[in-house]
Each structure stands twice: as structure tokens, then as C-alpha cells.
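Single chain ahead, by itself, as C-alpha cells, in the form predicted alone.
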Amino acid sequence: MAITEKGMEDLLATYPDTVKKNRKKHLLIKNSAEACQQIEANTRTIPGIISQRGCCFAGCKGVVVGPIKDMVHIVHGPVGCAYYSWGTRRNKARADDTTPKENIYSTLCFTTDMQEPDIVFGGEKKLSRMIDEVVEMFHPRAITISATCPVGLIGDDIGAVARAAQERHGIQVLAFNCEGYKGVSQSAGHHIANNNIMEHVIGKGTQRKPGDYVINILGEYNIGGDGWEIERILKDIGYTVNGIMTGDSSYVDIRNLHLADLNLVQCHRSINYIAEMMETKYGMPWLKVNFIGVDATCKTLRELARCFNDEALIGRTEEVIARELAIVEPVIEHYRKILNGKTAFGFVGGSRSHHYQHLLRDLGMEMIVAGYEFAHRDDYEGRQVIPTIKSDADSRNIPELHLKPDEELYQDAHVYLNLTKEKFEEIKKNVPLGHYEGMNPDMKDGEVIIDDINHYEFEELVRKLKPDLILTGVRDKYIAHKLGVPSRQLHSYDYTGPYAGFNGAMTFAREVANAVTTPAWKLVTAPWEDGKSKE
């Protein structure tokens, strides 16, 4: 079943002719005769409507920031916002040869408790005797402080007091100054994250990790394990991952990511920024990748070895691509057979709705409605639409760094990956470096494309199309629970995973056959079906 242009003018007609007009321009039905068909994104959800956007500070803190696993993260401000930002996305952390488990904080939750007082008389004093606590107790590596929407509006200057407080102590003390309110979405704590890390961590350390082929992973986050299968199988073919931005990660690495010689971008949205400054800065290349889905892992691997041009790195990438595929091909094709067929929605973060759309396929399914909650018109278009995105006051209130070639470290991007500037140009013109196509292009005609979905949408959508499945973000799983359609939460997995690399897709591939299969749903009545039981 699809939607036509009259069915998506009746899901509209209930608006305001205003709110009709803005949310129009949020959806699309997908037309590979037009050229160029544009999305309207990355900007104020209309008031009173219920999104399941999240805000500056999660961004910020919840995504970026709060994976690093050897530093201190102290959220400045009431403490339901600390416990909403702690331990919800499930980055697994562990000790390595750079982090012993004593340096590890990831499972505690760090934060000044703002009261009453605090906001009357200013909670800088309260945060500067935390930090001292914090030190005399943990000797952590390195602090950051990230500022919630009081904060912001009574004036604390929380780069004042980290600025005196890595005087007072000798360690590094990062001040994000992330109050929910900024930009209009998570998306501009994002953007906030990367440029405060950009510019005081990264390049601060001098030890590349040994090995031929040392890369870093950007936008991975190791919810339920996700970084570890994905590590698992880069360094069965060879590779040294020096550095993951942020699961699992570590201030000492981050400090040396530098010192790669190409850099992953796995999550577009959330780390673009440091991957084009790294590029500015340093020269070094960086290659979009997918590892959501079985297809889509061996293209990522072949891309990725064919960027370094090694026929011994080739090979190798096609040994452990076969030893893989000889044990999850099974698995899969018994899964097909069960799910081939049923139709999904995806609404989930800034990249997940695409990648996701890979492993549906691997299975025999097709995601029919595909959205983000926080994209910009590149994760949906392609970037080569970033020079006509018109700049506007949510935007305007992120500081912009304007980095410049590095007089010592800046080299030419083929001289990372041990090419002639011939044959590094020849390779671009097969392998998407610097370069990410978009969502809309893995769109099917027919199929719908709709930028942050909200409440009333998504229950009209599940009415009008009968999804066998829902990929959501935390909240909206409950709206899919209650219209008997199942979920699964892929913004922290719930509580399971991996579900990235080849493994993981073995387990997507069982949970979602369990998820659709389920007798449960049969006896949840939907809010149209007038109580009467399903058929």
C-alpha cells in the first residue's frame, strides 16, 4: 500500500492553513522523475506540536560528549536533566591499554543539583567546589561541564570557572555551554560538541598507535556493543583503529586522532563537523560508511580497502568478508522467509532511519516511510546542498570555528593514504570520499519521506499504511505499542545488541522475526479499529 499526493493532502487538512504550510514542506513523497526534490529541515518544530525531538544539552552531552569514558562529565544544572542524559543510550564502555577500569566513570552521574537558591544567587561557586571534590576523589584525566537551559538563563559563566579550575588543578577542564534552548533540536549540541573538541583536544597528543592501516571511527557510539563488532572485524583485516568518536572512547585517544590516516564518519549528522575541520586543519580524508546491515558492511569494507589501493589489504578484506558471509547468510536467509514482504517505518536520528534501510532489505523488507528527528537537508539530500542552505538565527547562535591548513601538520590528503595525487584522484571518482549521498537517493518512488515527524503524523501514517513494523527513537515507541504495531527502539538498543557489523545483523534479524511474529499484538486494539479485535 502507498500513499498518493490526495492521501497526503487529507493527513494535512486538519492543520491550520499556516501549520499546514510549514509542515508541507517537511514531507515528501519520493518521485525519482523530479531532479531535485527538497525538504524542508533543521528547523523550529511549530508550538504545541508534539515532536520526539531531543535538545541542545542531550545532543551535546547525552550523545557526543558523554560516551568518552576517562573523563568526568558534570552536568551544571537541575538533576533531572543529568538522570535523563546518564547511562540512557547504553555506550558500553571497558578498560584497554590506554584506560584502566579505575579511569573508567561512564556508570556514575556527575552533576551541581541546581535548587532554588542556586538560580536566585548564581550556582557558580556550587560548581567550582564540585570540581574540586571531584578531583580530590577520582584524579580523573581531564573534566567537562555542560551547562543545562537555567544556566544559560541566569548568567553563569561556566567558562570562567573551568578556565580557574584547570589552573587550580593541572588538567583539563572543557566548559560546553549546551542550555537546551539553543539551535532547535539536538542537532546543535552536536555542532557545539564538535567544535569545543575540535579545538582544545584533538591534535594535543603525539602517539600514533602502530600499524599500516590506522584509521579512526566518527558518529559511532557502541550502543549495545555496536563499535566492538565493528572493530572486530577492521582489525581481522589488518586495520588499527586508533581512535572511535565517541563509544568506548577515551581523552588520551581523542587527543591522537591526528595522528590517523582516514577517518570514518559512521553517524553523518552528529560528527560531520569534526570530520570536514580534521580535513581543514590536517588534510586527512574521511570516508562515509554504513555498517547496519550485511550488504552494506561488505560495500563499506571493499570501499574502504580500495582507499588505501594495497591488493594484500584487498584480499584480506575479501577472506574475512567470505568467512563471515559463510556463517550469517544462513541466518539471514531463514529470517527472509519469515519477513519477506512486510513493510517498516523508521523515524530515528540522523543517519539510523537510512542505514537501516539496508538491513531491512537484507531481510526481505522495505521501509516505506523513512524519517529524521534532528537532520539537516544534506542527511536527506546529499551534501552537495550545503552551499544553498540558508543560514538563520538558530543556526547563527552556534559559534562557527574558522580553521586554517596547520603550518606543521597539514598534508595532502593522498599522502594519508600512501598515493600519488593521480591515483587518489582516480579512486575518488569510485569511492564516496568526502562524501555522503543522502537518504532520498535509497528511497523507492511511492515511498514517503517526512522530517520531524510528530504524533498526529505518525499515528495517521500507521492507519493509512498498516506497517508490520516501527523503528523509533525512546518515546514514540510507546505511540507504535499502543496502535498494536510493534517497535524496536534503536536509540539505545532497549536492552539488547549489537546491531551493526555481522553479528549484529544476525541479532536485528531474530528480534525483529520475534517482534512481528508475536501473538501480543493481536490483542491491542487501535484506536480506528472502533473496538473491534484485529483480524
The other form holds:
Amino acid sequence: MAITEKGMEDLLATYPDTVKKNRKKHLLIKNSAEACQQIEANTRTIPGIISQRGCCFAGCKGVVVGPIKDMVHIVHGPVGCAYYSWGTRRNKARADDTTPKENIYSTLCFTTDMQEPDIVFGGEKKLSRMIDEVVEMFHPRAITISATCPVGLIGDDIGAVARAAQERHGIQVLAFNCEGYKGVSQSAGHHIANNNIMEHVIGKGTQRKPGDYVINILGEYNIGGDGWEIERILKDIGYTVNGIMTGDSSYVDIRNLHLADLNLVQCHRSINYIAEMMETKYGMPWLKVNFIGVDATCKTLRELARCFNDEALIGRTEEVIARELAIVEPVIEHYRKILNGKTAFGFVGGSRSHHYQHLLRDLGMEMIVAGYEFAHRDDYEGRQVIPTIKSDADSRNIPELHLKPDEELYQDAHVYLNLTKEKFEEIKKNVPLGHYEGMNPDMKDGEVIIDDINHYEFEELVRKLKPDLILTGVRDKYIAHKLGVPSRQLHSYDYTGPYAGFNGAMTFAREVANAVTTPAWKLVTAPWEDGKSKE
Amino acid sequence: MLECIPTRKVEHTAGKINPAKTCQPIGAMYAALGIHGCLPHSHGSQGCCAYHRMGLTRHFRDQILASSSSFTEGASVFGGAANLKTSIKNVFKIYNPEIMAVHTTCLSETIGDDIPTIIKQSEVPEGKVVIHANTPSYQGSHITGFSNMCKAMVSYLAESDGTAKKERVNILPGFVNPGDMREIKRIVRELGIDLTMFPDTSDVVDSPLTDKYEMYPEGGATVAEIRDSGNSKLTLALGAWSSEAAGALLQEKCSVPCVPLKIPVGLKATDDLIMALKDGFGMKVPRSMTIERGQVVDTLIDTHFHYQGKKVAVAGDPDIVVPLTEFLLTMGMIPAYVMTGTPGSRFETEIRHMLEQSGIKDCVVRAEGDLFELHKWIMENPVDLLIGTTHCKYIARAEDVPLVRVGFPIFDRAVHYLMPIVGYRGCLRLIEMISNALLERRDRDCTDEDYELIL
Ligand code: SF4
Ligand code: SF4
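We have the form predicted alone; now please give the form predicted in complex with the partner chain.
Up next: the whole complex, starting with the chain shown before.
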């Protein structure tokens, strides 16, 4: 089933005029005959619209900073923001060579729990005291402070508190001014987090992990153990993972990120700033990867091997792929029989709506409506549009870090990969080094691309297009069910996983097949009701 | 697990580590969902609304819809009046609720937006209503927010037409699950009394899956019912923290006498509910209730050795923890730590009084505590059982204590929100959960020769 331009007009007709005018620009029906279909993204949510979006704080502390396991993350504000970002993103973490169990604080929640007097007279003293107590209690390697909405408004200077605490305790204390009202979504928070970590943490260490082909994985948050599955495959091939940002990641490892040979970028939206800034400052190249989907993982592994242009590595890559495919393919084949020809909707924050299209295609499914909660135009249309994106009042409020090449550490990209400049340029033509082409090119004609979808559009599109599966977040999961459509959460994987890599593809296939075939779907209509039970 | 927790004594005076409460608006949002056809609206940044919907969705595994004023930096500087007016217009046009219940967040509170004035200046369609509650997150807790929204229902909606009061009771159920609300309604009806319950989230946040999608499910007290609550003969306000303020206001505004009671968790609190109704309406308590009650007493006598004398730690919201502690005492258990995250010295006074009456000493009672503190206490002096919300599971694992999940939020188990812990049936469920947790532990820990068929 597809939707026509006319159908889309009808859908929008319910809206008041201003809303209609606004929302029209956030919706596209893919048409490859049109040269560059432009979508509006990263602009304000309309007040009163039931959006999926969260805030800047959620993007900064919730997504990027929170998972760093060996730092104590103090949320400065009233209790709520800290409470809701406590253990809710499934960033799995465990002890490793550089981080003992005693230094892992992932299951704890620290909040200054501001009270009325703190709002009236300022909360800096309380914050300072909490830092002192936390240092005394836990001896963390470093501390972060994240600001929530009222903090900026009452003028608490968390930067000054952090600097003073750093002096007192001799450990790094980072202040993130990620008040919820900044920007238009979580995206602003990613940017603020990226800037701060780039400026104050990356580059401070001197330990490169021993081994060959030393890489970082950026924008991998280890939801359900995704990062571990990716690491398993990469290690088998012979790579050394120097650091992950920020799934199961540690402060000590992030300090050493600049000592790797190559950055891999999994979630483009939340981390592209660091990849780009490391390229500017250190010259380190980055490669857009996708470990979601069997074919996609194979493609990524092959492209990665080509970056190093090493026959042994390329050979080993093929060996591992062959070994894994022998296990995965029969399983995928089994589930494809159940799922072939089915359709899905996908609405997730950043890159996942793109990545999962590959995994669904492995299973014979097609994502006919895809959208992002907080993406920018480049996530849809590709990075080539970045210079043409107009900045507005909301984006100008997020400071840009202007970095220069580091005098000591800068090397040309080809040097990192041990290639001649010519060879590097040649490889770059065929693999996505320093480039991301966005989601839109991967979509088929007639499919719908939608930015910042809201409840009304969600409901209407489900009624019109009747998908077999909805991949979304927890807030929409149960709405999907009530609308008669099975769903899987793509933020938390409904507490299974991993979904990445080869093992992840098998898990995903099984879970999706279960969601679609669970017997209760045949029992929705009571036997005494008229009409047919929906199957 | 939690190897980072220091084993020595520590100074913890600033802020909270592992809080046992959350902020006001989530409570206000939950209460608002207990009005039929209501869309809760969060006046602040969209992040709060996203978080509150997420929290409620995870607990109830159901759709939780609410809109937001979606503040940006500009609104934070110049005030959110324009955002709220636009919201009101868009919400009625696009989502068409019967009523919008606006609550504030710490942002709009800090700015000082004057909500009633903004509402007056807004375009509200004929026949539709907008109410509001101030819910600053830097005061109280989610329970305070719930209470404030209940109060708003009374102040905006309840009316008395001045005629003779109707033979009907208003029940303010407190911050409990829909399964509990349904059970309270069943008991009142079983007694043959007409009632209005508000808020009433049953059939809203635990709505059925049928072949028809409803944005606004069948449940909830209608605006008309809440209006008419001013003409009822009696109000029972269940839970001092969540319901008393609304009950008192209804008494003041519409002269409906209000009897404050505990949420009927446990045998005594359920007895109190039934006696209050008997006093108010003079009906004869039906035999069926005597049977239900007798089954609880029978079970208590039959199973007391499963749990009597065991040391228990309880954490949760005050209106649940107070009657729950009372019931644990009825069961012959020994509360060792009783804690709530919500501030208020009344909590400590009430619990201490109960403990005194039962002759229990050495119990640590704490309002406005946090789970880190509770964990430290348990590390120093272990307990046999922990009763609390999902966040207690870390303590349970680290200290190897069985956990019975009661209260809000429970994110890691299903079905609980449908199964009441109130009334006599709720007593049976609590006894079952507590006994089973302790017996499972006994089975797990004992030697082969002590592993017995019958317990
Ligand atoms: S900003 Fe305030 S109202 Fe919003 S989630 Fe945080 S504490 Fe709650
Ligand atoms: S919008 Fe503000 S108050 Fe709300 S969750 Fe985000 S930071 Fe907290």
C-alpha cells in the first residue's frame, strides 16, 4: 500500500493553517525523479503537538555523557531529570582491563535535588558540597555536572563550580550547560556533549592500546550489548578497539581516542561532531559504518578492510564473514519465510531508522515509512547539504568549537592508515571515508520520509498504510499495539539484544517473527462480537 | 554488583543519590489521565513531557498521551504565554479532547508564568475546559504533583447546586494503580453505595486491546461527574499526601464533609474504609464482605510462620508505605527501615506511632530519604526482605535480599498495575507475594536434606 501526494494533503487537512504549512515541509514521498528532495529538519516543534522529542539535557547527559561508566555524573537541578535518565537507556557496561568494578557507577543516580531555596538563592553551594561528598565517598576518576532547565535561568555558574572543585580535588570536573530548553531537541545536547569532551578529554591521554589496526567506534552506545558484538567481530578479524564512544566506555579510554588509526562512526547524528573535529585537529580519518543487518555488516567490514589496504586483513575479513554467514544465513532464511513481503514503519531518534532498513531487507521486509525524531537535513539528504543548511536562532545558540590542527599531533589522514596520499584518495572514492550519504538515497520511490512525526500523523499513517510492524520508542509502542500493529522498541530492543552484527541479526529476526506471529493477535475480537477477527 | 558503594560510614548531606521520589509533574499527568477524555498538557520544555510520558508508559505498559508547550530558549526568556495559547488552540483542533489539564514544570515555574491569566486569554472551544495545577518540581515530589492536580479538579470543576446532597460518596483514591481503583470501586458498590471516583485511571492506563483504537479510552471520571461531586453527601480522601488537600477543598467549596483515611492497604485500613462508609450511609455491611475479611484473617493465621518475626525494609510513597507498614505489623513482621523519598515530618510521626504501639524499637524511619541511604543501612544491618519499587532491585542484588515489588514505579515486571493491593483481596495478594518471596529464598538457600516438599 502506498500513499499519494493527494493522500498526504488529506492527512494534513485537519491541521490549522500554520501547522499545515509547517508540517508539509517535514514530509516527503520519495521520488527519485526529483533531483534533490529537500526536507525540513532540526527546527522547532510546534507547541501542543504530541511529538516524540526530548530535550537537550536528554541528548547530553542521557545519550552521550551518561554511559561513561567510570565517571560520576551529577545532575544539577530538581530531582526529575536525573530520575528519568537513571538506567533508562540500557547502556551495558562491565569491568575491563582499564576499569575495575569499584570504578563503575552506571547504576547510580546523582542529583542535587534542588529545593525552593536553591532556586531562590542559587544552588552552587549545594552542588559544591555534593561534589566534595561524592569525591570523599567514591573517589571517582572524574565527574560531570549536567544542568537542567532552571539552572541557566537562575544563573548558577556550574562552570565556575566545576573549576573550583577541580582545583580542590585534583580530578577533572566537566560542566555541561545542557539546559533542556536549548536547541529544539536532544540534538543540541549531543553537540554540547561532543564539544566539551573534545575540548577537555580527548587528547589528554598517552596510551594507545597495543595491537594492529587500532580503531575507535564512535556513536555506539552498547544498547543490549551491540558494542560487544561489534567488538567480537572486529577483534576476530584482527582490529584493536582503542575506545568506544560511549557504550561501555571509560573516561580513561576516551582520553586516548586520538591515538587510534581510524574513527568508525555508527550513529552519525549524535557523534559526527567529534569525528569531524578529530579530523580537523589530528587529521584522523573517519568512516561511516553500519553494523545493523547482515549484508550491511559485511559491506562495512569489507570497506573497513579496504581502508587499511592490507591483503592479510582483507583475507581475514573474508574468512570471518564466511564463517559467520555459515551460521547466520540458515537462521535468517528460516525467518525470511515468515516475514517476507511484510512492511514496517520506523521512527527512532537518529541513525537507526536508516540502519534498520538494511536488516529488514535481509528479512524480506521493507520500511515504507521512516523518520527521525531529532535528525538534521544531512542525516536525511547526505552531508553534502551541510554548507547549505541555514542556521536559525535555535541552532546559533549552540556554540561551535573552532579547532585548528594540533601542532604536534596532526598528521595527514593517509599517514594514519599507512597509505600513500594517492592510494588514500583512490580508496576514498569507493568507501564512505569522511562522508555519509544519508537515509533518503536508500529509500524506494513512493515510500514516506517524515521528520519529527507526531501522534496524529502516526495514527493516520497507520490507518492508511496498515504496516505489519512498527519499530519505535516506548511511548509509541503501546499506541501501535492498540492500533493493532505489533511493535519492537528500537531504543531498548524490549530488553533483548544485541541487534547489531551477525548474532544481533539473528536475535532481531527471531524477536520480530515472534512479535508478528504471537498467537494473541488472532484473539483481538471477542467471539461474540460481529465481524472478523483481524489476523 | 555495586562494588563502588563505600563500606565505611560516609557523610551524605547534599543532594540525593538514588532518589526515592521524582518530580511533581509526572504525578499531575497521572492524575489528569483519570479524567475521561482528558489530554494532560505539560507547560515547559518538551523534555519533561517526554520523560513523564516515558515513566508512566513503562510502569503501565500502555499508551500515555500528553502534549507540551515545547519551550525554546526564547520562551524561557520572554515567558511561555504564546506557547500555551498556541498549544491550547492546536490541541483542541487536532486532538479534540474534552478537557485539557495543564501542569507547569520547573522551567515555567521559575519563569513565573501566570497560567490562569493565559488560559483566560486563550481560545477554548465552546463546551471544552482547560484546568491547571502549579507543579514546581523543586517542592515535594510526584505525590505532591498528583495532589495538586486533584485539587485543581475540585477548584475548577466541582460545584454545589445548593440542593440536598445526593446519597453518594466521592472517593479520592490517591496515587494508586488502576487495579486498585477498580477494587475500591467494587468494594463501595458491594456495599450498595453510589460513588464518584476521581481521578479514576482504570480503563484509561490499563485500557483493553480491542479492534477499535480510542485515543481517549472509556475510563476516567467525566467532567460532569466531577462537577457534580459538589453535591455528594460525603468525601473519603484516601491518602494524606495525595488526596487530603483536594478533599478539604471540596469540603470548603461545596460543603461536602471530608473524612481523611489511609489508602486501604492492609486489613485495618480496609476495615476503616468500610466503617467510614457505614458511618456515613448507615448501610448494613453485606455478608460477602465479612467472608472476604474472614478469608484474610484465616490466611494470616494459616501462614504466619512464613513471615512472622522477619525483618523487613520498606521504601516507597508515603500513602502506600504508611498503611503497608501497618499491615506488616499485623502480619507480625518487624519493620527495620521505613523510608519515603517524599518530604514531610508527618510520615515519621505516623510510622513511629504505629511502631510504638506494636512495641517495635530500633526501626529507622526516614522521610525525604534516598535509596543510597537505605542501602547503607542494610549493609550495616541486614534485613530478610525488602519491599519497594523497581529501583530497589540493585540493593536487593548487591545485598542478596529478596525484593517484593510494590508501588510506583515498577518497570521490570508486568501485570502488577492490574492486580490490586488494596482491600481484603489486596491483603491476600500481599501475603502471597511476601510469603512466596521468603519461601523461594528458603528453597534456594537450604541444603538438599532441608529441601522440603511441603512448606
Ligand atoms: S526539568 Fe523539572 S519538571 Fe522537568 S523533568 Fe526535570 S525536574 Fe521534572
Ligand atoms: S526539559 Fe528541562 S526540566 Fe525537562 S527534562 Fe529536560 S532538562 Fe529536565
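Basically, rigid core = biggest C-alpha set you can superpose within 1.5 Å across the two forms. All of these numbers come straight from a predicted model, not from anything done at the bench. Positions refer to the first chain, counted from 1.
Here residue 523 counts as shifted, since its C-alpha moves by at least 2 Å between these two forms after the core is aligned.
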